[in-house]
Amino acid sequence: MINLASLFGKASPPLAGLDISTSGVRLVELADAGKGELRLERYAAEPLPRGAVVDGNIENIDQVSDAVRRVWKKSGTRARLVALGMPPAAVITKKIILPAGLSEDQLEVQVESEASQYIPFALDEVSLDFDVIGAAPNSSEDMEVMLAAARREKVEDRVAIAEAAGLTATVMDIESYAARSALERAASAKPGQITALFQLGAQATHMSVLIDGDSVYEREQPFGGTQLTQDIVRAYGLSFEEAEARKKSGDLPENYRADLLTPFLENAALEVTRAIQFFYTSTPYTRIDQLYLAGGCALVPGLVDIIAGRTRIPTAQVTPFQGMQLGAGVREQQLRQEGAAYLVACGLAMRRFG
């Protein structure tokens, strides 16, 4: 069986959460500060060429592994092993039902038999793991067992980024997991609260709606911060690079705001908006309870104001480090406002702690 680099395993510490998105890269390195609380040692960020990364796939190996090294100089961080991410796009998940008590090789062979059946893909071309859940539901002779596959060419694409920037990749994850895992951690729900994460990154966002800490939808539409940053562009013939430095900086001119920004914001709460209603209309529930958003996009101000007034329900940026202690050299005021751009990096990184 090829093993999809510890998607569901355990990492030897220490080890650092490595998210590399469209945008850029982030890491985080977070340690045990005993009686089951976690610090944040050190954290960083290192923008990307565009078109180094496009709808999740690695275009530009040699850039993107540039950046890395440049992150992880950056943060200064002395982990040599990282966690890294899939997008959600790029892995089949599917829970099957296989009979208790098998071996683990036994497991392996029925794994591989029912993988078959839902990859479209030959098995040689593919990362395969597994990891069992459980009993199944309503059988205490069968075990609940969840399957998780990728081109082993997108797998094998980011384990080079790391050896190439003199780290090496000991799990992999999916970027979801990895964001829904900071959230449970970070916002605690009542029991049977619905909770809703929009991850909105620079070219696409990421819906997943949670109910004790399960997904029960997921949804990915293509939108995102990219499309302000050539808004920019356009308005002020400024390159690409510097266009998305201002953004962030907010050194623009003062019809922005008006011209450029609020529209942009209109369109994401509306983006939003419909999201909720396709969940709605294709899905049993009626009602979300809280709304958490994530991603470099979430930090443009006035977006959290503007989707809690457009869609009535509460709403918040998701801050991950929430709780935890802050290493000598984290600066908090910094980290207040770029927190809920490491929601994935955080959840990498925690998987230092099983």
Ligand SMILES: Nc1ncnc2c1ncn2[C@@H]1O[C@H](COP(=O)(O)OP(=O)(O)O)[C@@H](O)[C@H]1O
Second form
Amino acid sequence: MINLASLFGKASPPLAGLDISTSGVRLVELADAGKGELRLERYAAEPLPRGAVVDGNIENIDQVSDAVRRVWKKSGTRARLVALGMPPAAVITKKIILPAGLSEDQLEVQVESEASQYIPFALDEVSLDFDVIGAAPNSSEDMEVMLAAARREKVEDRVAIAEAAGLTATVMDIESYAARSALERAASAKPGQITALFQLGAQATHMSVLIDGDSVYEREQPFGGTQLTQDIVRAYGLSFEEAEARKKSGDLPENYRADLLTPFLENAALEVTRAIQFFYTSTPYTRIDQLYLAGGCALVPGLVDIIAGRTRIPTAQVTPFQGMQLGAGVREQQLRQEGAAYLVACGLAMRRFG
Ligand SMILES: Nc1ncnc2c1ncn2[C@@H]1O[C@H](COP(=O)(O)OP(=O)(O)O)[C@@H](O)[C@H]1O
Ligand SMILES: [Mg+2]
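Switching from the form predicted on its own: structure of the form predicted together with the named molecule?
Whole complex next, starting from this chain.
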């Protein structure tokens, strides 16, 4: 069986989390600060040229590995081991029930045969991993096993990028899983609390609904910050790269706010409220207690307020490094501004501690 580089395995230190996204790469290194606390040692980001990563597919390995090399250097880390994430759309996960007490070998055989029923492509094109969750809810003779499968070439592309940058990928996670564990650490939820996390990226927004640590709903919709960048390109005749930079710095003409930003915020709020409505109509759930926003596009000024207003649900940006000690080089104010964009990278970095 081919391993998804120990999707569920534990990692040995020192290991950095490396988030490879459409718009850029982000690196986070955490350390154990003792007494159950973590310390953010360093973090950094480097933008990617347009088209290097599209819909989670690596289109240009050289450009991406160059960016990884740069972000590694810029961060000042010395960790050569990295935890990488797969976009959720590229991974099929499935809970299956198997008889308890199988040997490791029997388990592998069973997993492969079960997997072939759920996976729409040939098994030899697939990286497969599994994790025994525990006893099955309804029968003590059975156990629950989580299957995860991804197209092997997609896993190999990411491993190759790390390698080309002089790094070794020892953990392969799923971005939504990494985000969830980082959120759980940073924001404690009351028992039974229904939490919705919106990760607003460049081209896609991923919604997850979490209850007591379990994900009960996942959905992706084609909406993201690129839309606003394109508006800026068109309105002011800038290159895409220039428009991206100015969107972040806010260095734009006076009519930007009224003509571009406000309509974008309206549109974003509409996307979120529609996604929530769809969640209510397609599941038995009828409320959400807390909304969190993460991803680069969550940094757009005014987004939290408009979404809180339209949904009437308490809304906040995720602060993934909440409660962590900060390493000497970390600038607190900048971290406060950008933290929400590092949710996935933070969750990946947490894999250092199993
Ligand atoms: N400070 C910022 N202000 C506004 N938008 C930002 C900021 N930082 C990043 N973004 C936007 O966030 C999007 C990228 O978010 P990210 O989470 O990296 O997405 P993905 O994982 O889809 O690449 C881009 O549209 C980018 O312009
Ligand atoms: Mg991303």
